[in-house]
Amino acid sequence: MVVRVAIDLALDRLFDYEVPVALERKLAVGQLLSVPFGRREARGFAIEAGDAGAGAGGAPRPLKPVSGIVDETPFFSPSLLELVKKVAAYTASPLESVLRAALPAAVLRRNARAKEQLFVEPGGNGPAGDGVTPRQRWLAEQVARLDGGWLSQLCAELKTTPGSMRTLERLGLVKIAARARRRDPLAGRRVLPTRPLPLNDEQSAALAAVRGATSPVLLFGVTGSGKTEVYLQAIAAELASGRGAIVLVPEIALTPQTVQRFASRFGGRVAVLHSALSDGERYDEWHRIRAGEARVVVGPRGAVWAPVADLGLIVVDEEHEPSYKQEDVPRYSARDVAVLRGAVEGARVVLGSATPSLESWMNVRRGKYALAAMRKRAGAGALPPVGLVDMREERELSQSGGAIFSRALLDAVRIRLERGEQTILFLNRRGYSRSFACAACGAVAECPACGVAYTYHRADRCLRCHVCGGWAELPAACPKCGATSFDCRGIGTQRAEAALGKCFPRARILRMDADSTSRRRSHDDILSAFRRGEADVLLGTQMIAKGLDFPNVTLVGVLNADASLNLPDFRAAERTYQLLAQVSGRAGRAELPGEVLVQSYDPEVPTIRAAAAGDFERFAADELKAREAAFLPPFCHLAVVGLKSKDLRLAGAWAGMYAASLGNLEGRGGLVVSDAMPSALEKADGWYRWQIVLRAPSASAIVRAWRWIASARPVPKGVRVHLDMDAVSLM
């Protein structure tokens, strides 16, 4: 018997091994094996198994034997292995890289194991009479009453010591032994059970569409329309029929709230997978899923690979979000993998959004997806009116020529403070100011590794690069002219927080951005505090723009609606519309009416006006016309060939060579090849970056071109090259 193994190196090939007779009955596809590889012992996954002589190349030859089976329970089911192969082929990624992406690193770590602690259980009556003191008898009775428990917890609860418990064990009153103890991400959190809510007509129709779906369903529901309740009841139906479910959310910030809602409905059957968990928590949660103890999995994009057996439903909430795309190899889209997994495993797939991606919207028009629309809010709240504020009229409020808050927004915040209501302010730029410049000569402090302006962070008084993460101390004098005065240009969340505090000294303000959420569980802490009413204003970046539900929020303010419109990317208008519409939906979600104020320096832009009107279908129709005329997604597949080197000339030369070679293939399968050009972010972390954009009606035409160029023109040492299929950004 021969098994083909994917070794734990990204070699993009399988290796054949002989299966010893003693292991033949135990070995199964999907298991993690130990095999000899060169001079070391390697680990790899069994991908295929067959009769001897079926090895790669067909020529009989002696094969090294498999050393052992690391875990007899397969890590991958046959259907998950099929999914891995399809994703590797579609993204032109090494199979090994997709296998690694599909498993939490904590699960694959060589020393990974369940955590064991001492457990105390009742051990019978033990000796009678003078051999047992009343205190010992009472302790034994309490252990029996509690049906045992963890030694540390019982000692704390019964006010005793481990030594006293050991004495009870010697007397035969209890038994103490090591047991695996789950590291629970929800430990210490109060989860109150909830019951299904009555559905309105639109929700009932949407649920029926999901239950009867034979193709993916786009659940197009305005913010606050009750999409989550539809998800919950659809999952309940799957659980009742013995099947499991996966729920994907785009941001870790959304995970605590989503997990709370699902745990309230489904209790201990819910597992959570995301990068903010400890290694131990991820290890235990993944094994709970594999063992079938958890049937509902909630998490960001990596949860799409969760080993849920008998998968019945996959929900992709906020399906339009670019964070579903992995930016490292393998560069897959979790939304697209979810659709593919549904097809492989026969599971229903629901893509939910108030602002769908144009790709999903076009799939509805083409008949590939079914549409379930919910155009009104559930409950008492109505969609809030949106007011546009022309910031050109507010310039006189600031000596530096630009105001942070308009008079209308300050008045609206003041009213909410007086009423005891809450406000959300959205600014999609963290830090204090976007640049730190010399007041005399205008020289801007730049990151030497990236060539972009440092962002000034006032909280820790340093300059930080938001590309590579590097930092520098504040200069005492300008290195160019020696002047000692500096200007802070642009507005970040730290600066907005400071200015708001001056306007409203008594207001309780919480800031939520990448800087304030760096410690573990900080997302949950900030959102929980705001939900409890411990703050009046929540100021933050895009992590507060979607999926959050706060009944006391009646005002949403967008501080700079134009920021994302100016990015050099064909999706800039789509991203801007989605952000504005999503953050606007945080207001007025309960009985209290809401209001939204959008500050813009060009409020007549069609994208901003469409977002203010909440007219997605009109926006989509106009944008799709422009995309079709330019042969851009969703009317084609678009991929980026990225080349980078720390030598500027080498990067440019090889990019030009690749573009010329690929140009010879132009027209084959409808392939369109751009010129080689520096990336919009030309330098990052010391690497000079160039790119070539490929477009074609089918992904396979792009993959064929990529495989040819990668084989015919292998890059030299010092140059790195990759393919980003269905790229979500050209930055």
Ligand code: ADP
Second form
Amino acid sequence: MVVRVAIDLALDRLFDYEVPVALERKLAVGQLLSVPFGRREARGFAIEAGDAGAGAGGAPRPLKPVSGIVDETPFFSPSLLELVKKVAAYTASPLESVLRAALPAAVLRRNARAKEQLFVEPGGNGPAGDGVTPRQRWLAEQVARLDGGWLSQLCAELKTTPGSMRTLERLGLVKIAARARRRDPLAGRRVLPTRPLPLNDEQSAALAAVRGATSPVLLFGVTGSGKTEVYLQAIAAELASGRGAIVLVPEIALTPQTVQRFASRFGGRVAVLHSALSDGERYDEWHRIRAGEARVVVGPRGAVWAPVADLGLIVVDEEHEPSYKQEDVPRYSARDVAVLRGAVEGARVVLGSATPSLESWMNVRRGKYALAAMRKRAGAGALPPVGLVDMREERELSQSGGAIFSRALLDAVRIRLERGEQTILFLNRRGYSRSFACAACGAVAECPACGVAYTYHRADRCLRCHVCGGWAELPAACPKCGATSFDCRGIGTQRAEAALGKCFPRARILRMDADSTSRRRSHDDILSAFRRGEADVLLGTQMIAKGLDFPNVTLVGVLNADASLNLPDFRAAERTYQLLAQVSGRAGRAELPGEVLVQSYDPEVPTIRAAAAGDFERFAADELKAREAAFLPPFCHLAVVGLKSKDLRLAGAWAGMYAASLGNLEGRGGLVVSDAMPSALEKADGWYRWQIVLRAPSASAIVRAWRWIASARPVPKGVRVHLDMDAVSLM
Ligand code: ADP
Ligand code: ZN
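Please show me the structure of the same protein in the form predicted in complex with adenosine-5'-diphosphate, now that we have looked at it in the form predicted alone.
Once more the chain from above appears, this time first in line as the rest of the complex follows.
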């Protein structure tokens, strides 16, 4: 027998080995094997096994034999292996890189093992009468009553010492042995059990849709409509029929509250996988899943690979979140892998969101996904009214020319301060990507072909479209209002904090952005301080827009809705809609009614109007029309070919050459190739970055072009190149 092995070096090829007769019966695909490789021993996964000479690598030369099986229980089931292969092919990533992404590193570490601790078991009666003191007799009885326990814990509880326990052991009253002790990420948390809530009509209909579905279901439910309760009951139904479930949540939403909701309902059957776990916890959680002890897995994107047997359901909560996309090799989307896994394993898939991605929405329109809609809030509190504030009027009134806060918003904040209620103010920073906005009206120059805001490139002082690669010279005057000054920085949170402090010297203001969280206090510290009422106003970036629930917040202000709308990204409108819907969901979640104020220099823009009205369907219809006209996703697949080098000239030259060569394939399978362009982030960590955008009706047309160029034009040392299929970020 010959086995084909993926060796853990990301070589993007498989190696054949002879299976010794002694191992033939034990060997199975998905196992971790130990194999000779060059002059050393390597480890790798068995991918395929078959008769000698069957595989393409059935070379006549004698094959080296497998040295051993590291773990007889396969790390990958046959269906997970199939999934891994599909994802590798779709994203054009080495199989080995997908295998590695699918397994927590902690599980594969050579010295990884379960933690052992001493466990005390009741042992029998020991010698009768003499030789056993009453105290010892009592201790042994307690051990029996408690049905044993960890040595350290028992000593603490029974006020004794390990030495005394050892004496009991010598007397034959107890047995002490090492046992694997689970490192439990939920340990020490008080988990109160909850019961299923009686569902309202919309929830019942949604649950029925999920239970009866033959395709993935898009659960389109406004913030607070009770999507989580629907997930919980759908999972309970799977458990009742012996099947398991995976719940994916964006990393940022994996707060203790989220985990608690699942743990409260399903107790010890829940496993949590996320980046904040210690290696030991991750190792134990993963093994509890593989062993079938944990049947419900909650985690961010990597949890989509969890080895849940008899998988019945995968939930992708907030399915539109960009964090489901891995921005490193292998560049997969966990949402798309979830859908694929559902198909491979015959599991139901639910994608939930108040603001679905246009990709998923389009899949509903195409009949690929079923739709379940929940338009009402389930618990207390109505969705708050959203008011638009026209900043152009404010600008005329303000002497300095650059108003950050409108009078309407300042009045609203003042009222909250007087009432002792809290306010969240939200400011979208432009980050490193620069749009070239008119300082007077906020208008941004856009590519006429793609409708995407141009990116300002300081190096060659021009504007570039990051979809088609087209460029334009800097305008002398704003095409909308004629003003001649431009601004590519936007307002920072620090400046906003200072300005607010001037208006309300006594207000307690907390600021949260990338700077404030890396220093001094963590994200969690700031949020818990705000929750405890230690501040009146929380001012921050995107970070504060998500999944947080503050009962005393009755006002949410968005300082610059336009900044997000004007980002040079074809998803700018979609992101803006999502953001506005999300921040509105933050106000008035408890008994107190909420209010949302959105400041904009262009409140007539359909996206902002639709967001204020909470009309997702209207927004989606408009935006899809624009996407279709410009041949953008979801009407095509879009991939970025990224090239980088520490040598400025090399990077540009190779990008130009790739674009020219790929250009020769244009039209094949509908392929559209952009010009080569410097990335929006032109230089990072000493690397000069360039990119080429490929679009085609099918992903396979793009992968074919990529495979061809990667083999026909191998880049020299010093140049790196990658493909990002279905790119989420064009920066
Ligand atoms: P979503 O996930 O859609 O944002 P949640 O599941 O967080 O919504 O639900 C919002 C609130 O409504 C929660 O406090 C939840 O306990 C409550 N809730 C959900 N379903 C019901 C129900 N059927 N009856 C009463 N309250 C409910
Ligand atoms: Zn363009």
